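For reference, the chain that follows is the form predicted alone, supplied as structure tokens.
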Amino acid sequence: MTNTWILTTDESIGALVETAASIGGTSTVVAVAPSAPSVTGVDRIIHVPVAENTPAEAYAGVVAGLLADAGSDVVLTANRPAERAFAGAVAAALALPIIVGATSVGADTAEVARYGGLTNETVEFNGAVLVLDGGAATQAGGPAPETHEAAPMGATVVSAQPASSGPANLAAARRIVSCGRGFKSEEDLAIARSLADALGAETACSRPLAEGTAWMTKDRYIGVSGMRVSPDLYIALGISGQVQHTSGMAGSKIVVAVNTDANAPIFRIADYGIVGDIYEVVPALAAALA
């Protein structure tokens, strides 16, 4: 029987809980957080309380110690900064491989996209640490948390600078409006946000807008080296549709594309396409949905 461990700092692990259920066996959540989370669909919750002004990453060694005998188990972590620190510590302590961005996971195999999503590779393992999209928050309930008090490494938060906007959770988004190089200025992204507001959607972008112009933050970049998403609705605005981007949104159920170039590759995968200027089409769509 396979044991699955889920390492997290909050309740946004719905996709990981589903993966653990599909693997079978027992599932244990190790939650490093100020207060104990409530997680349904798992067998056990171990809560590691975080001391005031201490970063969660400082508990990476504690997490690795909790998993000291889990050499042949499956370890799942959300693709977030602190959780990636946990993944590295556990993999180093247990001499396990780290697998990033698997599209499906079993008890001893995983499917991993290669070459920008052009092909999938089946990876076999006897125990592994997998870094995946965490998903949405789970429902309240589940087993009573067990508290594990432990001393962290010597690290202290001395200052905090709030970001202009909260981190995106695109993995849990059911609707996404994504922006590409068809936008001429950062201010023009407001029309995309108006459409997203009308749809109750998250905004995202292709790589140039995150790593080239920095008009949007990197946590909103979808593509081969960014986020992988599978929303019910994906609207691509001014995005040509190169494989570097489409590999990140290939799991979308319905794709709508707006582009002035009728021969843009994005139209080959779009369910609905509009050949037109985003500066005319997008405001009209937002007005129709208002």
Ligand SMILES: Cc1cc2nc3c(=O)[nH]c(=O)nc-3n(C[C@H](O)[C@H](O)[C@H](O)COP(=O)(O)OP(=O)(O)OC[C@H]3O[C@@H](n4cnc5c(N)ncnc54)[C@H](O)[C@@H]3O)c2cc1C
The other form holds:
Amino acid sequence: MTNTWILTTDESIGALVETAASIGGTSTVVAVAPSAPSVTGVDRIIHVPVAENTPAEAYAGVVAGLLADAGSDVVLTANRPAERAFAGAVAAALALPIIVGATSVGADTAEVARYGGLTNETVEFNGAVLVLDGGAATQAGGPAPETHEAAPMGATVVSAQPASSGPANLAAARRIVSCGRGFKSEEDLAIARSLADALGAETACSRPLAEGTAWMTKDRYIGVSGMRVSPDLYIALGISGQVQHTSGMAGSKIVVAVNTDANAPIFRIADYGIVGDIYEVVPALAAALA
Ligand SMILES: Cc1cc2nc3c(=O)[nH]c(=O)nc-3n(C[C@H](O)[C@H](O)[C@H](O)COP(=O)(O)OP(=O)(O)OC[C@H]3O[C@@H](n4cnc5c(N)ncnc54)[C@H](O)[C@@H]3O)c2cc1C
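Now show me the form predicted together with the ligand; what you just gave was the form predicted alone.
Entire complex below, previous chain first.
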């Protein structure tokens, strides 16, 4: 019987829990976090408390030790910085392969998106560590966590500067308002934020706004070299829809695009398209929703 392990630093692992359930067998969450998480739909939760001023990555060796008997089990983790450190440590300790970018996972196969989603590979394995989207939090509840106290490797956070905007959790966002080069200045992004506020949505962007102008942080850009998201609603504002961008959001349930160019490629994948100027359309949408 397969045991699926889920390695995490927070509760945003709903998609991993669903994957573990579809694999069958038992599922165990290893949570490295200041407080024990609440996760429904799994058999067991092992909580590794994080010491004050210690980065979660410093517990990578502890996580690997907890999985020492995992053998050829399936290990799932979300595509986040500390989780990637855990994945590397576990894979090295167990001599298992790491598979990044899986879109679906079975007990011994995974579908993996390559080339920005242009190709889908089927990979067979006998035990693997898989890095994929974590999803949103599950409902509160689940088994009582077992505490596993352990000493981290030597690393200490000596200072922290707040970012100008809060950290993005786009993988868990159900609604996303995404901005492209149709915006003429950083200040103009305020109209997108008004729409996002009216919808209770996260804001995101195409790569030029994060890597080029730096109007948004790099954790907010969507695409082949950025975040992959699959929200219920994705609103693309002034985004042309190049494949490097759309490969990161093609899994969205409903896509709305606003663009002055009726021939923009984004309209090919949009469920609702508005050929118009974002400077007129977006404030009108926000006002209608307020
Ligand atoms: C190796 C590689 C990796 C890449 N990875 C990524 C990635 O991960 N993510 C990503 O996003 N890109 C990525 N890119 C870049 C990608 O190819 C595109 O250049 C980028 O996505 C374009 O961003 P954009 O749509 O915002 O800008 P543009 O392509 O310039 O499009 C701007 C759009 O805004 C419209 N517009 C202009 N003014 C208005 C207005 N007033 N109202 C409404 N619409 C208006 C225009 O008609 C146009 O369609 C990558 C490129 C390479 C080479």
